[in-house]
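This document starts with one chain, in the form predicted on its own, laid out as structure tokens.
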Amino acid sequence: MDLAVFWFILIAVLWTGYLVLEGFDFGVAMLMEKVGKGDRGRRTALNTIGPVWDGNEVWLLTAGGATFAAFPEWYATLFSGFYLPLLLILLALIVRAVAIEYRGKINDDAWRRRWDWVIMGSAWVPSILWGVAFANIVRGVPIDETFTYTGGFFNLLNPYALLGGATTLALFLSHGAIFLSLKTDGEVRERAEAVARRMAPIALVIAAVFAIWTQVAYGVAWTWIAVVVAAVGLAVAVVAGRIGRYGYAFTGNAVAIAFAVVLIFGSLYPDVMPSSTDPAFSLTVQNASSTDYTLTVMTWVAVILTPVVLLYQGWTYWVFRRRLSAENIPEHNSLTFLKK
């Protein structure tokens, strides 16, 4: 295996880590209002991801950085062609970070309610647009002989890509509900379990249609394995949710997301961004990669730093592993607005 192929696989692994971990962050944020039913309930939900959400975003930064360094032509075409959706995702991630930090700074109900809506809205945008972006990448987009994207924004809003957006939205909602069922207690947990039981079958149906469409239109023989494993994972999530075994449900959902990434990247290879104008203009693992020297340096950096990041993140999840309930949430002890 040459280094370009190795980094193509490693980037797929980084996206897997990001979508599995950030997927439940988005799901929890989207469900805050549904499972919270009051300030203490919403704070309980938000506190389940409080210690980990920013660490989960490291996977996105690493995946983006690795793509830029290992495949600069892919990065340039992707970010110029998908400029508007990626800008919207970036803005949503920035606004969400600000909202999470600012929400508890002022002891005022109206202040907190406004930031709650910002947190929820900024989770819906990337949950849909990530699916739209990945679906378009595997489908292929208009690229000319200079590797320049020649389409417009509305080229990206085709039926297959919109189904991709619906798939990531359903998977993340289900993932977030299952995570809340594992991490909370009391009324928040009861409401989260009810949502998880309803969302898991919906996610299974939508994801199955998307996976079969992907496999039939763009897949290769061996990616049927990814389709089957993802389907089994979602079926496990449905059954385990019905019998109250949310640890198994979470594992099943995570496996499904991971093998959805395998399906997409497996269907892409040896391309990294197919051209719908002419297959000869497609960006491939070989013509889009950096030099061997750059990839060698990157490989040594990854070998040294990746275990450190994994150990730190694992330790964080272990420290904050216990359930939360509204009784664990303290009274507000923050600034108040001056009375006029």
Given for the second form:
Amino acid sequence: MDLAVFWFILIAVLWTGYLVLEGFDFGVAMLMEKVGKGDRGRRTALNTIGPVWDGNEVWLLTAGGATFAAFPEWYATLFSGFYLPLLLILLALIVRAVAIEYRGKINDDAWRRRWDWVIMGSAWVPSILWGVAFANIVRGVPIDETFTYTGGFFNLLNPYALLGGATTLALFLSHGAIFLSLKTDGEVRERAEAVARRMAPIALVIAAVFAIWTQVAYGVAWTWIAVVVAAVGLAVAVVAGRIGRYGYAFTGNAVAIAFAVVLIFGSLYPDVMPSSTDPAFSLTVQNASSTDYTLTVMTWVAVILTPVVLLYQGWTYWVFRRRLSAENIPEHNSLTFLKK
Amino acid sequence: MEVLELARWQFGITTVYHFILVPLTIGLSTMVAILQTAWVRTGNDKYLRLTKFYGKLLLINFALGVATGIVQEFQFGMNWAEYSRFVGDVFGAPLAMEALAAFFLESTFLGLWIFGWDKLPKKVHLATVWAFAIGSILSAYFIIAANSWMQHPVGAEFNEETGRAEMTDIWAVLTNNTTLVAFPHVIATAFLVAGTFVAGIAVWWMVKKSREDRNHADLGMYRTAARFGAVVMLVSGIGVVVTGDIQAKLMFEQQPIKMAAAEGLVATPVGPAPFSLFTIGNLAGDDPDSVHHILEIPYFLSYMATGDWEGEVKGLDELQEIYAERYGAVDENGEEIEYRPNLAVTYWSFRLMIGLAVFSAALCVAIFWFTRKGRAIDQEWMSKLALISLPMPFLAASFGWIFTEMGRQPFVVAPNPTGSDQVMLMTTFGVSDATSVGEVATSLVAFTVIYAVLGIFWYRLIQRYASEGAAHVTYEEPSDDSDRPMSFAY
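Okay, that's the form predicted on its own, but what's the structure of the form predicted in complex with its partner chain?
Okay, now the whole complex, with that chain kicking things off.
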């Protein structure tokens, strides 16, 4: 197989890993107030992702680094073109990482409350904006003959892209609720299950509209398969949630997110970033990629390391497989800021 | 202000800020791993207490370090898109390798370490902190390899058809001689930062406790930590000097203009070159008379640069001519290209990098002396020296970074005098075309403000946890009891 095509697929895989994993991280954070009802409940929710969220985020850094190495033109056009949305995402990720680590460090209600709001708020922003970004990539944006984005910020806010944002938001909310249903016990679990039962059908409807729009406007014949599989995944999530089988529901959601990525990347191919100015200016798998030599090197690295990463990340989930309930949460640490 | 200027400020601010945090993470993670190893091997409670004490400080630091690291990877695409297009084929590889080989390791095993105390068997849990420490060192290696390639491009050639640098030899990129000296220099610095940090806090506590009670039970523990820190300082200090010296000699070869600027050496000296300790003048670099060396060590610069006490060192004027001849005298607007980096910044950052390390040296010697034969430190002035020394290696490391980056200007990819001269890029041509002044200004302000606010929290938490001291901790054997509270939770 052509190495550039292989890397196109690999980058889709990395994004799938990121969206499936950080998708539930974001969902949990957005829902921690709703399912938590009080400090202990919020902490229970937050600690379900405690040991893993940092590792999950690395999928994004790997996707970014891999794009830089394998498709430098794509990396350059995308990140300089989608400047402000990306800035918002980065700011959200920065404060989020710090908020999660710092919230419990000082025993003070106001301190914790403020960081809680940061944790929640900083999950909403990327949950919406990743959808907006991917929808814009599929739709095509103004790119000139030097592969430079010429569209500005408001170009990115079109109905289709906003629907994309709503789709990732709904998917992540549902994904997070299902994850919480799997990982918690007691009252938090009851509330999480209620949210999951409500969110799953909503996610199904919004995602279906987005998927069909994508397919009709930008898809090719075979990507209908992706639409159907994603729809089946979301339907499984709805049904499994109703009968209380959240393991299946989670799998269904993960499959749906994966096939949403298949749909997007499948619709894009052979472009990686179509130009709405003139199709001749589009960035393609071939004209945006690195040399064969670089791709060969990177292929060896990826083939050797990816299984190792999957192995130890999988092990982490196994180590922390137990459900959490409010009773498992220890007392707050006793440190407060010293009064001068 | 133009996009170029703003983008440079942004890169400088975000990178230096990130690099204040990173060396501590690298050094401290390994030191915590050593402390935990000592506990697992000896079962001595004091090692467990120190592991948890310094471990908490490590976590506070790592959180902000990792958060600010995310920006670094995307900033190339956002502000430096043309640079990314030019170098992506080569530069992207070590970056992607860092994520795949190092960063996954670091982040995943840190989660296991924090939350795994009561879940994993003792030795497996110990392995997680080592995996984390190794990940952070590996991470530094790949980043240094990427940066060294910008300082000294190897393993690549310029493709005229595509107009970009293309990789020809990954092995050459990963074993760049610039990398092989810069990496140990950076790692040694990281250990100097962390050794000073560990020792400084321990000394402060020792003085405090011994003033309360000459036979306080915790004195032995803090003495262990202080001496451990001092050993790390001693070994890493020697490492910093040796690698720094090798690196300087290499730099005189690879980027002579950077080193001449570091010396404020405008005219080529007649005969052996002295090393200047202190200089006044405006250091603008245009006028040799504007630079006055006050204190000089004769012959020393010649030796530093060439390994020969009589060796010739070229001045900026002569180098400017050589560069102009080789890489063009005027830019596309017909203006003369200034190949000299900012003289004042390079001169002073170079000196501060070296000078500030003296505090660690003083602290190190004092600790060995005052803790000899089982003694505890009770000298009040030692607690002051400890506190003053704490920030110094952080600053020294930052100045080192500023020096190495500013000294490379006006190039973002400096030409390799012994390789293909075509693989080079002026900073002006690296900046994004798609990005507006408003956008870069927005992000510059946003990052600066957010970093400042988070920096205050970081500082207050470090201060708060350090001033709490090493708590008494109990170790619970791992169990699968589902009702037991977690040993760590947010």
